[in-house]
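Single chain ahead, written as C-alpha cells, the form predicted alone.
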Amino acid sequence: MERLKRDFSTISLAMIPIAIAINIAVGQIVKALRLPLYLDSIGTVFVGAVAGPWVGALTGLLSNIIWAIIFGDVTNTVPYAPVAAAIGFLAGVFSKYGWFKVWWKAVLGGAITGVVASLLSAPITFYLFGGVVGTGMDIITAAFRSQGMSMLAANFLQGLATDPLDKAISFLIVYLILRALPDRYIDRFSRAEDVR
C-alpha cells in the first residue's frame, strides 16, 4: 500500500493530463492520416514507465474517456477504454523490471504489450462495431478478409499484424524521451530508478 501511494504522487497526478494530451494529440494526427498505426498510447507508456503500473493503467483509462468527451466519439473509444489501462499497466510492469533501461528490451516489451492489446481489442472491434472502426486499420482487416477469413479472425490478425509494432514504436519513443530528460526530472518519479 505504501507503494501505491509513492506511485500516486503529485508529480505523477500531474503527469496524468499532460499525458492524455499527448495521447490525443498524436492519436488524432495518425488518425486524420489514416495511418495503420495509433500511436496514441506514448503519453500512458511513459506514466506507466515512471509512475508503475498502476498509475499507467489510469491514465489509459482516462485518457479513453476524455478523448471520448473531447471528441463526443463515445463509441469508438470508450469500449477500448480496458485496452488503454492494460497498455499503461503492462507499461508499469516492464518497467520494474528494468526493461525501460536497455532500447532493444523496450521495443519487446512493447511487442509483447502489442500482441495483449490486439487480443483484448479484437473482439470489441468485432463485437461492438462489426469489425470496421473507420480507421486506417481497417484496409489491413479487409485484406484480410478478402483471403476469405470470417470477420472475427480478420480482426484478430489485422491487430496481430499492427499492435505489436504499433506499441513497439510508442515504447521505443518513451526510451529515447527518458535518455533525452534531465536525471533532475526523472527522478521525481516514484520508479525513477527503475528507468535510468
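Only a predicted model underlies this, so the values are computations on that prediction, with no experimental measurement involved. For the two forms, the rigid core is made up of the largest set of C-alpha atoms that agree within 1.5 Å on superposition. Numbering follows the first chain given and starts at 1. What changes on going to the form predicted together with the partner chain:
- Once you line up the core between these two forms, the Cα of A57 stays within less than 2 Å of where it was.
- Core-superposed comparison between these two forms: the Cα of L152 travels 2 Å or more.
- With the core held fixed, L35 shows a CA shift of 2 Å or greater between these two forms.
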Contents of the next structure:
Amino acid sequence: MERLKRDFSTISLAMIPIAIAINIAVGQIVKALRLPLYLDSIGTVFVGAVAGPWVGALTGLLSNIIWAIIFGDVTNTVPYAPVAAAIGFLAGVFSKYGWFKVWWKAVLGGAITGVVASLLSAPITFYLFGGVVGTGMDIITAAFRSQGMSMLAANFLQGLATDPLDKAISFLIVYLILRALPDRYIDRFSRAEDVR
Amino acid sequence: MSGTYGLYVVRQTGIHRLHPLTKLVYVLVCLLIGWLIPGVWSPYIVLLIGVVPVALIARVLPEVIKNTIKTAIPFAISLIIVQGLFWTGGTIVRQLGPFSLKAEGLLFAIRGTGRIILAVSGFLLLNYTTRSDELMLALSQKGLPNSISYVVLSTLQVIPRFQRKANTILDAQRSRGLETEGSYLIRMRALMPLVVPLLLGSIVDIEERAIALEVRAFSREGAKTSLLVLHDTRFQRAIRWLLMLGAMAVIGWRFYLWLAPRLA
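Starting from the form predicted alone shown above, please give the structure in the form predicted together with the partner chain.
All chains and molecules follow, beginning with the one already shown.
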C-alpha cells in the first residue's frame, strides 16, 4: 500500500499525459515513415519502467481510451485497452528485476511482452470483431485461415507476426532513452533504482 | 479536433444540453442491446431507432455518418474476405476463381459490420455532443478519482502540442539532410533521430509540470470545487434508471436464451 502510494505520486500523474502524448506522436512519426510497425506504446513502457507495474497499467488503459476520444475510432482502441494495460504492467515487472539495465534483456522482455499481447488480443479480435482488425494485417489472418486453421489460432498468429518485434523495439528505445537521460531526471521517479 | 474538448461540435440543441451521464448511459444501453439481441439485422435496427434520430436532433448526423463510414468500410471489406471467402463448410453462393463465397460467412460479415457501425456511431454521437470536461466532472461526482480526470483532460490538452512538436522535429531533421524516404532500411535508420529528441525533450518537462501541480495543491485531500456546474433533472435521473433496468432485462433474457438449451 505504502509502495503504491509512492508510485502514484504527483510526478507519476504528471508523467502519464506526457507518456500518452508520446504514444500518439511516435505512432504518427512511424506512420509518416511508412514503417510496418506501431511503436505506439513507448510512453506506456517508459512509465512502467520508472513508476512500476500499476502506474504502467493505468497509462496503457487510459492511452487507448484517449486515443479513441482524439481520433473518434473506438474499434481498434477501447476494446484493446486491457492489452495496453498488460504491456505497461509487464514493463513494470521486467523493470523490477533490472531488465532495463541490460540492452538484450530489455529486447527479450519486449519480445515476451509482445507474445503476451498477441495472446490477449486474439480473443478480443475474435469475439468482438469476428476475427478482423480492419487493416492490411487481415491478409495474414486470411492466409492462415485458408490453410484450414481455426479463426482464433489465425488471429493469434497474426499478432505474433508483428507484436513481439514491435514491443522488442519499443523496449529497446526505452532502454536507450534511460541511458541518455541524466540521473538527475531519473531520480525523480519512484522506481529510479530499478533502471539506473 | 478542438483541443480540450476532444471531438465536441458546438451546437445549441437539447441533446447537447443533456447531463453527460444521460448520454453516456443511453449510448451504452444502445450498444448493449444491438450487440446482445440475436439476429443478423438487430444492430442495424438499433442504429436506425436509437442512434440516427438522436444524431439528427443534435444536428451532428452528417459528421456521424462520414466518420462512421471511414472506420466501418475497411472492417466490412476484411470481414467479407476473411469470413465470406474462408468460411469452413457452408453453402456456396458464388464461385470466384479458386475461392467461393459462402452464405453463412456473408451473414456473419453483415452482422459484424452492423455491430461495428453501431459501436462507432454511438461513440461519435456521445463525443460530438458532450464536452469531455463535463463528462469527466460527472464521472468524478460518481466516485471516479479526481486524479484520473486530471490525467484524461490534461492529455487532451497536451496532444495537439505534441503533434506539432513531432512535425517540427520531422521538418528540422529533414532540413539537416535526414533521409525519410526510400528503402525500408533508410526509413528505419531515420526512426531514432526523430524519436529520441521528442522523447528526451518531453521527459525533461515532466518535473516542471509536477511542480506546477504541487504549487496548486494538487495532492491535497478533501473536496474540490469545480468552476463547471452540471444541470441534472429528476426526469433525466429517472430515464437513466429506466435505461439501466432495461439493459439488465436484456442481459437476463440473453443469458436465459444461452442457458435454457444447456439445462434441457
